[in-house]
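Starting off, we have a lone chain in the form predicted alone, written out as structure tokens.
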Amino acid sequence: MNVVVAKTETGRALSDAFAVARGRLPGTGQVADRRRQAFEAYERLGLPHRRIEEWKYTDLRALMREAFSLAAEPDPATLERAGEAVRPHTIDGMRRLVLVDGVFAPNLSQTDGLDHGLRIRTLQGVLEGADSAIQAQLFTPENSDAMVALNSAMATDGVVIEIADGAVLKEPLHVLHIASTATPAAMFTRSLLRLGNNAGVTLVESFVAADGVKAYQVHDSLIVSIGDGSRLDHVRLIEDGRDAFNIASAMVTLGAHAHFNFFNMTSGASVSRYQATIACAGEGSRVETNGVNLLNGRQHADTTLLLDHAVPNCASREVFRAVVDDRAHSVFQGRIIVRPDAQKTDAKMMTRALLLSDEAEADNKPELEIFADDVTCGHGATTGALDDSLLFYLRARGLSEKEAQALLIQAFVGEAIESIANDTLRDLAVSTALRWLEART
């Protein structure tokens, strides 16, 4: 039976955007075929809406009221604005890789003197080259999710990072996504990180806007492969402009005895969704995922995680915190699957939301699907307001109401932030939270 999806105006605009941009997208032959197949999958699925269980709280047909055209290649003025935006977000001791409006900016990046065992290429270069193995891995994700399929079809650029067996990088890699377009536009990026066996790295991603840049749309995806005995620490900081739209997807696969430590903080963008599929494919692997939403105004932020335990003796921990003010809306959906062969799995998940306004909203949906019988699994969810007795205690000791609230909120999100292993990055996350708290009226 053929199913025809009725297109919204936004859906039609995305189809038109692909038709217009097709000629400038990198890659020919099999790459172009994969793009076409991905876009056909997107058109069959259409924009996600509330009748799709995974998207029930983030109805893009309602939230994404228009689709912007693909951002133009950055011109000198655009790059100059981006360079000014890079300066306050530069972190000492980290190698900077900059994407401006979805295109790699070599003059703003640090690609000289790479550590032994580290290789960095651009997505555009890989797709236009002859490395068919990497090209196939870049299009590995199935096109069953409409936004992943759309990203596969439209990806313009990104970074391809390969770390050889045994290489443990002391210098973190910092990927800066800068929106610098002078007119409303969309940017589609896809990156790949592949760690060999017994390797290690810290990856930082920041999403920010240059001064004066308002409405724009980010569509990003990241594919990660962590080899046996390797460790990846991944920190994401979403500080997009308040009129921005950010949809990001990640596909992570762990080998045997691998360790993945992840932290995500969202304080920017009008509408954002981070969705990740994390697969424990090697025995003895460990996953720690932590997240914080700091929202106010009419912001909408969705974190959706699928943790797939497919083999025995793996462990996972999920800690998520949301602080929601005004009429903002926070969503957390965490799903843990324990496959029949995944005996001795140890998986726990806890999500907590703090509502600072009567009109604030938080939807938490933790799920367990267990098909093995020798496991230790649990989940929990709570939603509430600040404790009046604690506020009274702090006020009685000379703190103003705002200071007392800030202290309690900082303690509330602290458990998730403390999971960051790198001291500099932990301090950066704390500073981001403090800026949000200071901006509260």
Second form
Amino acid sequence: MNVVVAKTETGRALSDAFAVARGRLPGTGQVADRRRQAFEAYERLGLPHRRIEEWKYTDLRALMREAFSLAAEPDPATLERAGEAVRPHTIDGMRRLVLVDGVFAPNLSQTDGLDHGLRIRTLQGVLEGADSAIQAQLFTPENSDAMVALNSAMATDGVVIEIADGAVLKEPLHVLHIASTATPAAMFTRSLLRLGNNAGVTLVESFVAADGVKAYQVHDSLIVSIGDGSRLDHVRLIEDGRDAFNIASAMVTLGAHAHFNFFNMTSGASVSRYQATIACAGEGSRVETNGVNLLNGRQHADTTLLLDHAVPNCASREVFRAVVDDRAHSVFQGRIIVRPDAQKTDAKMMTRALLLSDEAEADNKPELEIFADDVTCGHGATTGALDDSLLFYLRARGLSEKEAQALLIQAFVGEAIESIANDTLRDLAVSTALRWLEART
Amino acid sequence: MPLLEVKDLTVRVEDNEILHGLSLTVNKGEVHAIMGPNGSGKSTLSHVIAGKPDYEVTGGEILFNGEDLLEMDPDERAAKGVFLAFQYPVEIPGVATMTFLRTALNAQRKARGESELLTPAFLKKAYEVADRLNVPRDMLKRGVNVGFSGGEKKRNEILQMALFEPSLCILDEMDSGLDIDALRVAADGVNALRSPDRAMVVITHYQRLLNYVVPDFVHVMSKGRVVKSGGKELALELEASGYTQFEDAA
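In place of the form predicted alone, output the structure of the form predicted in complex with its partner chain.
The complete assembly is shown below, putting the previous chain first.
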């Protein structure tokens, strides 16, 4: 059944945003055609709402009261504000690539002395250039999801990272998204990471706001291909301001014997959604996805993962932990598809939510679609409060109520955080969790 | 002043009154055994002293060094020197035993206005206590009680007792689930902690434990009251005649 829903004010505003921004969007010819097609798809689909199964728990028609216009190119004042946010969010020992209001900021980024086999370009540069192969890869996502289509139409800038065959980079790359806009605005970014064969890198993406920045909307997407025998460690830290929206999509493809280790931590933003399609396209590949949501107030955070096992002998593990306080709402949707050829697939998914208040909400939706007969697949989900018998044991040993809760919450998220291979990043995730716990009243 | 004074205590859980006017006085240096049949209220008494929620004290009082214990939160009681060795110690996955011990000890020290122990000083103390009690150091690295045998869990309780140095130790059915060798190890640990500054209340269903931890006083509980008190010979008497006589008396 086709449900025709009247376009909301927000949906209309986004349509207008494209019309206004069109002239500023990089790329002509085929790129412009693809943008137009993507935009037409968005126009047909409209903002996702609860009657679209994938968006059931994150009804943007209800949550997104207004659509902001495309952020202006950062002016000197905006860049200065962003510059002040760089230092506290810099991670030692990592190469920093900064996007300010969705536009690459060369002066805040470290682009000198790149390791052998590493190439970094901007999305704008690539779309305005002549490299049609990579332009095509940048537009591989289908227009079936409204927010992906909107991002394809509007993507202004981003980073395009290529790592050559055999290059295993010691220095992690840190893509830092800073919202620095003086007035409410939307940013549309698209990035690409292409790892050749037998290559390796650690990629960190973090989303933050400069001091004093209030409402803004992040629309991001990332396209990743991991070549045969390569390994990508990917960490996302969503630390956006408390009035911000962050809608992000990722499409990840793994080659043979490739390894993808992923960790996401969402503690910021008012409304956030991370939707990723991870495809095991080469035999013997391995995926580990781990996520932690730390939510309070009226925050809403949605993680929606699709693991697509298309070939035999691949393994995937999904571990997700949500800590939900006050009136916050955490969503985890995990879909696993095991296609007919994907024999000997080993796919497991475990999601647990901890509710710290009576009004907190957590939705877990696991979906397994298995078309092969010789596979090991499993999922589990639990939702509950802290265990009173554990709390009493700790209190009888001298811990205050808050200390006892904090220790149990740390243990609860610990299993997911432990999966981070890089020591600095693991410590960073632990300290983010500790800060969140200390801020609890 | 007695260390612990329980006066005419009545306690209910939901609609059931479990303790009906229980009195008990414990002085420093003494070891008291509380015996009684299942359902006589022994564990309820230990939980109420430690401050477990879900129990409603409807009458009487509990004084600890003359202070009103019932007014204190469980963590305040721990910091003041009350320690309950649990009948069923809980498993806490993801919290390393060492982290738990350090957090607990420092929380107690902080509450008493003492300085927190830094990690090296703490480790030295913890290893010293563990070695003394024959607790493998490896056990301290594992999650609290996770995958521990019954004997290991009880030893972990005694390790905590030795580390926190409480003035009142309540041992709730510490013999339950232990074979005779494990019981002997646990009892040795407890005996090593007997001191003129410390009192112990040993709660048990069976006389067997009292061969290893020899009490100064024995109290028999039945239906929520202490129905008979005496010396250690009372335990032997019970072993011979059973609890039936007291159930009739109560």
